[in-house]
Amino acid sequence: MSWRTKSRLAWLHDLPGVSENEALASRTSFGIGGPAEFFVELARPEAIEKAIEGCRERDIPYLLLGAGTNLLVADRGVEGLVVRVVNREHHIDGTRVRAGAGLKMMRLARIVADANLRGFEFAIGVPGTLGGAVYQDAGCWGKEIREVLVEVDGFMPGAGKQTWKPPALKFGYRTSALRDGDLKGALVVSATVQLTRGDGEEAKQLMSKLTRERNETQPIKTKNCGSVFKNPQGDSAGRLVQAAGLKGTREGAAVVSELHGNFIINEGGATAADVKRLIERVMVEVKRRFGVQLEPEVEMVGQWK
């Protein structure tokens, strides 16, 4: 049975602040996707749980949105509301920081460079939000947040307010509980990590070098979604797709960078069925070559079927 009733839509339609059939493409870093079926951007916490409380009340699917990195969003968009989280306050007390989901990392990592606070620069290299690396124990070069983080602030549909230490968010490797576990569909609305007394100005040469380093060697100015493909134990998921020779290879309008090989670039006007078609190519083809399956990082969301 669908979950569209007249009293489901009319709750939906009366949310303060919701549209209707909102473009997607232009909230993710692919550039790519369908409509929200109804959107919605908040920025109070508690105006977030009510409207994800409201949801599971009625039975109304929902999905929460970031700055849209590590996302493919399917070309029919998404049913039900999807719900784009902006708070992006933060707080620093000593040597702890705690700040709002909808803060992005790389402006963390310049926030606490400035109060001269160390263990925060591989945040630079991450994109998303602090909600989506909580989401997907996100990292760069050799680090992850899991690594310095302390405590997250969060609610449950049905159960209320949380306070999560790391273990309860069973961290794997580009995934925990909040995405492929049991808080799949809480809400991250902050996070509070532990990092340590240096110089600030030493913390900010070093990420102006990790930016350099990462400007050369990936496609940064492009539309596309972060990594693609987790990379297997001991090896690299672009080593393996360049020695496939699968640089270059496209499916309409997406195309494997030639820059690095675990990067797929919208070149303008791809869609989401292409893109899927590209990952799913380069997966046979590797394994082929090299009996190694690749496992999809990046997370397809929306109506497919």
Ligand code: EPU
Second form
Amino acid sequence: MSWRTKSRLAWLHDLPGVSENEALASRTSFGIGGPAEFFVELARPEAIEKAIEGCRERDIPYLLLGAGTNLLVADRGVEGLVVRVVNREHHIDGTRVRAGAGLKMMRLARIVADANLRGFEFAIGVPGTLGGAVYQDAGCWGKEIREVLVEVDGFMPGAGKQTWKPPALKFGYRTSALRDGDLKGALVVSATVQLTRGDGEEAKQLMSKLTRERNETQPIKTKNCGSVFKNPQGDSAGRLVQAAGLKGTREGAAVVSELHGNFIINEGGATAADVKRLIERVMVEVKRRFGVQLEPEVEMVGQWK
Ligand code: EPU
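So the form predicted on its own is up there; where is the form predicted together with the named molecule?
After this comes the whole thing, all chains and molecules, with the earlier chain placed first.
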């Protein structure tokens, strides 16, 4: 491997808290994937920044991991350094809330309801972290993070600390400049959202109702990665999968959910290869039946070949 020289390896070994050949399956909601060659979990932004800056200087590949909810990690694992970002502090200033990228969206939804703030209830349906939500403009029930986002503090290896207003993040449907554009490889340190003052009890009631609904329509207690495909313009991937008769289709221990066609469930012991084969099968069949090209929403990372 090109980056695998002695001094680079020595630097990785000396990184505080680093471990080698660390299982990633248990750190993804799918419960699938091979090991990280090097793995470190960090809460202090300065430590995360130092780690990825060090990687850049040495040409070591790195992957920033949040709650691992929208990921399919290859069975052969991930080369280089995987950094699990776990800074979870939050600060409420009137109706503005700034929180660390590692804080879970669902947790933040409860925190702001407790503070009698409204406008963040949708986050109770977003399984990942705040950083992950910014990375791909996550949302639920027709509302996305960009609608409440004011500012993001970040770090770009080679360019240092940065602050991005929403236009710089170039949000699109389940994407941003961080996922697919000129901010690729940058770290989200924290994000600030603008909410409105309101009745926290009402917010909690709404969140309970939405969660009940989600329970009935999505297999949320299973091992899955959330929506597998993006919804095609004006249609629903789940509807198309159902109409193609693909619910219950399986590859190994990976199966298309009977409850919601846009979910693939790991029944236990599914491999990333199983899931990838199943995704491709669904895409081929939906294209054949309806002429619609589905596009995966789940991000495939690691060494596939
Ligand atoms: N439908 C079917 N069969 C199915 C599933 C859905 O006919 O198996 C139909 C439903 O009856 C409904 C339509 O398809 O008429 C849309 O389904 P749903 O309301 O479940 O929403 P979705 O478009 O499938 C989106 C987000 C979800 C989010 C829900 C709820 C995407 C790709 N998915 O799903 O987000 O939780 O709305 O707001 O945008 C995620 O991003 O990971 C995710 C789960």
